[in-house]
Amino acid sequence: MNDSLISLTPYWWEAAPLSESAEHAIPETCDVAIVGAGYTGLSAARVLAAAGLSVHIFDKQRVGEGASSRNGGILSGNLRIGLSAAIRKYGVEVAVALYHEGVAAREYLAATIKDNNIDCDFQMNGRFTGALNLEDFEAMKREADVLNTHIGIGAEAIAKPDLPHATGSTAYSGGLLRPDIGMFHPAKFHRGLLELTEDAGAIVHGETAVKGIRRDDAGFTVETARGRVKAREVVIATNGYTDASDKWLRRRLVPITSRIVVTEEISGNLMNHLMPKRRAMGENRNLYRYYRPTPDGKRILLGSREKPFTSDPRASAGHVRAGLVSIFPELADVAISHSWNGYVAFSREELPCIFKRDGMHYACAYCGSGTVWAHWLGTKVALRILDEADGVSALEGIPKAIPLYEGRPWFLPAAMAWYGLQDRRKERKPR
C-alpha cells in the first residue's frame, strides 16, 4: 500500500464539500446564542427560529467541519450499556424508557429526512454485530430476547451456520441483527440540515470562536472572536470539540479520537460476498470497530480507535486498515483511498445527556452515537426553551466531573491498553 496516495480529508467531503459561510455582522442582542454548528446546534436552532426567535449560531471551525461531517454515517442511536445490563443497573422502568427514547430518536430522524426531502443517501436496512466467540453469541441471543420483549424491534440472533447470508467474514461465532438501524451520508445530511436551519431564519457564524460566556441580569453576554452579543438563552452544543472556553464542561467530557479508512473501489462480486446485504456492521469489542459500504456500494468504510503512541495519521490509517483485513482477508491487496479522524465525547456515565446548568442548556456525551442523539437532543433543548411538554427526556442528567482531569485525557493510553487486552481475551475463547 502506497501511504502517500491516501487522502487525509474525509471521503464524505467529495460529494458534499464544506462551503464557506457568508460573514454576518454580530448583533448586539438575540434571543438565543448557540455554540456549535453541528447536528445538535442546527437541530436546536431550526426549531427555535421556526418559532420566531432570533437565533445566532457560532462555530470556531468552518460550519460542519467537526464530527457532523466526519462520522461513519451509521444511525444506531446506541447506548453503551445493553438493555439487560441497564435493567440490572437502573430497573426495568428507567431502562426501557431509555431504550424507547432511542427508538423515538431514530424514527424522528427518519421523519426529518423524509418530510424535508433531505438528499443524504438514507437507508434503513439494519445493522449486524458480530460475536467474537461462542460465549458472546449466547449473550447476544439472550439480549435479542430482552430487546424483543421490552422494545419489540425484531432483533434476530444469527447462528454461525447462517452467517454467510449476513457477512462473508469468518471471524465471528454468530451475530445480532437489529433491523431498526440504518445509514446515511453524514455530510449531505449536515448540508441539508444547515439549509433548513437558515431557511427558518437562524444566522450561522462560521470560524467565529466563542471565547467566554458571562451571566448577567438580562441573560448572558457571549464573547466571540468577532465581537460580543447579549442573549436571553444560551445552548452549548460542542460535545467532543469542547475547548478551554468552557472549563466546567471540559472536566466532564473525554474527547476520544476515532479514525476512519475507506477502501478503493471493490468489484461487485467481491462486495456481494463480503457484504451481501450492504448493511451497517460492527463487532462486540470494547474497542469498537464499525464498518459499512459507501452509499454507492463500491467501497468499504471502517472506523476504530487510532493507533496508540503515534501522531502519524498514515501510521494510524495502516493500523485501522489491518483491522479491516483481519475481518476480510480478501482485502489484503486492496488499497485505502481516504483516512481521517474526528472526536467523539464520553462521560463517566457513558450515557447521552441533556440538562440545564447556571441558566445554560446543554446536550452532549453521545459516546460515538451522535448521528441520532445529537439531532434528537438538540431538538429537545429547543422544545425546553419554548417550554413545550415534548422537551422531556429520559436522558436528563448532569455528567459528573472526572477526578484529576482538566481536559487532557492522560489516562486514555492505559484504558485503551486494558480494553485491547480484554478484546484479545475474547478472541482466544472458543469459537
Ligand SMILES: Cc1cc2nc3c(=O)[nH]c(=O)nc-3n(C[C@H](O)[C@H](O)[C@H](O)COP(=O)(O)OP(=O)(O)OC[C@H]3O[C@@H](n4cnc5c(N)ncnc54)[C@H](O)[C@@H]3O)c2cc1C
Contents of the next structure:
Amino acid sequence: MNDSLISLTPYWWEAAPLSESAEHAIPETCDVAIVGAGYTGLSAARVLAAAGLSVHIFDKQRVGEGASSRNGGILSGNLRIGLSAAIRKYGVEVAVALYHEGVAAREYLAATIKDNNIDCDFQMNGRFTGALNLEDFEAMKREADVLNTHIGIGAEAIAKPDLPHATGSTAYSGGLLRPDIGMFHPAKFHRGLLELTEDAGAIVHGETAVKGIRRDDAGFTVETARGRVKAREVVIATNGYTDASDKWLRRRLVPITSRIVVTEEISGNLMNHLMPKRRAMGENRNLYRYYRPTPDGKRILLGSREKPFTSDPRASAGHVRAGLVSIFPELADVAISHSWNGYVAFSREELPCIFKRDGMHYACAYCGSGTVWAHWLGTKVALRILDEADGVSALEGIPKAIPLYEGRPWFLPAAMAWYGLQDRRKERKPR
Ligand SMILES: Cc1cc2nc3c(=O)[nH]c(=O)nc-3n(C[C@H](O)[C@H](O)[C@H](O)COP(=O)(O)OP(=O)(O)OC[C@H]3O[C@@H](n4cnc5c(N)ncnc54)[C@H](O)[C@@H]3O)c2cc1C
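Structure of the form predicted together with this ligand (previous: the form predicted alone):
So here's everything in the complex, that chain up top.
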C-alpha cells in the first residue's frame, strides 16, 4: 500500500470545506463572549443571540477546525460508564437521570437537524457493538436488559449465529444493538449550525485567539489576539483544544489524540457483505475502535487511538488501518484514501460536565462522545445565562484537578499500554 498517497486532510472537508474567516471588528463591549466555535460554543451562541443578546465567539483556528468538523460523526450521546456500572457507582436515581439525559440530548439534536432542515446526512439507524469474547457478550446481554428496564430504548443482544445480519466480521462473539444511536456528516452539521448561529445574530471571529480573561466589577475583560472586549458573561467552550490561556481548565482535561482512516471506495457487493445494514459499529475495547460507512455507503471510516511512540501520521494511519484489517481481512488490499487526527478531552470523572466557576460558564469533557453532548450542554449553558429553568442538568459538576498534571499528559503512554494489555487479554478469552 502506498502511504504517500494518503490525504492528511479530513475526508469531511471535501463536501463541507471550512470557510475563510470573515474579519469582523472587535467590539468594545458585548453581552456574552464565547471561547471556541465548535458545537458547544455555537450551540450556546445560537440560543443567546436568538434571545436578543449581543454574542461574540472567538476561535483561535479557522471556524470549525477543532473536533467539531473532523470527528467520526457517530451520534451516541453515550457515557463511558455503562448503565449497570453507573447504578453500582451512583445509585439507581442518579444513574438513570444521567442516562435519561442522553436520550433527551439525542432527541434534541435530531429535532435541531429536522426543524432547521440542516443538510448533514443524518440517519438514526442504530449502532452495533461487537463483543470480543463470550464473557463480554454475557455482560452485554445483562446490560441490554438493564437499559431496556430503566431507559426503554429497545436494546437488543445479538448472538453469534445471527451476527451475519449485522456484520460481515467474524471477530465477535455476539454484540449489542442500540437502535437509538445514529450518524451524521460532522462538518456539514457544523456548517449548518454556524449558519443558524450567524442568522440569529451572533458574530463569529475565526483565527482570533483568546489570550486571557480578567474578572472585573462589570463582568470580564477578554483579551484577544486582535483586541480587547468587555463582556457581561463568558462561556468557555474549548474542550480538547484548551490551551495555556486557561491553566485552571488545563489541569482538569486530558487531551487524547484520536485518529481516523477512510478507505478508498469499496465495491457494493463487498460493502453489502461487510456492513449489511450500513450502520455505526464499535467494539467493547478499553482502547475504543469505532467504524461506519461514509454517507454515500461506499467507504469505511474507522477511528481509534494513535500508534504509540510516533509522531508520523502515515505510520499511525498504517497502525489504525491494521486494526481495520483485523476486523475485516477482506480489506487487506484496499487502500486508505484519508487519515487525520484531532483531540478529545477526558476528565478524571470520565463524565461530560457543565458548571460555573469564578463567574464563567463551562461545558466540556465529553470523553470522545461529544457530537450529542456538546450541542446539548452548549444549549444548557445558554439557558442558564438566560436564567431559564431548563438549564438544569444531571451532569452538573466541576472536574477535579489531576495530580502532578499541568496540561502535558506524560502518563498517557503508560495508561495506553495498560489498556492495550487489557484488550489483548479480552481477545484471548474463549470466543
Ligand atoms: C478524531 C475525532 C473523532 C471523534 N469522533 C466522535 C464521534 O464519532 N462521536 C462523538 O460523539 N464524538 C466524537 N468526537 C468528539 C467530538 O468531536 C467532540 O467532543 C466535540 O466536537 C467537541 O465540541 P466542542 O465544541 O466542545 O469542541 P471543539 O469542536 O474541539 O472546539 C473547541 C475550539 O476551541 C478553540 N480554542 C481553544 N482554545 C482557544 C483559545 N484560547 N482562544 C480561542 N479559541 C480557542 C479551538 O480552536 C477549537 O476550535 C471525536 C473527536 C475527534 C477529534
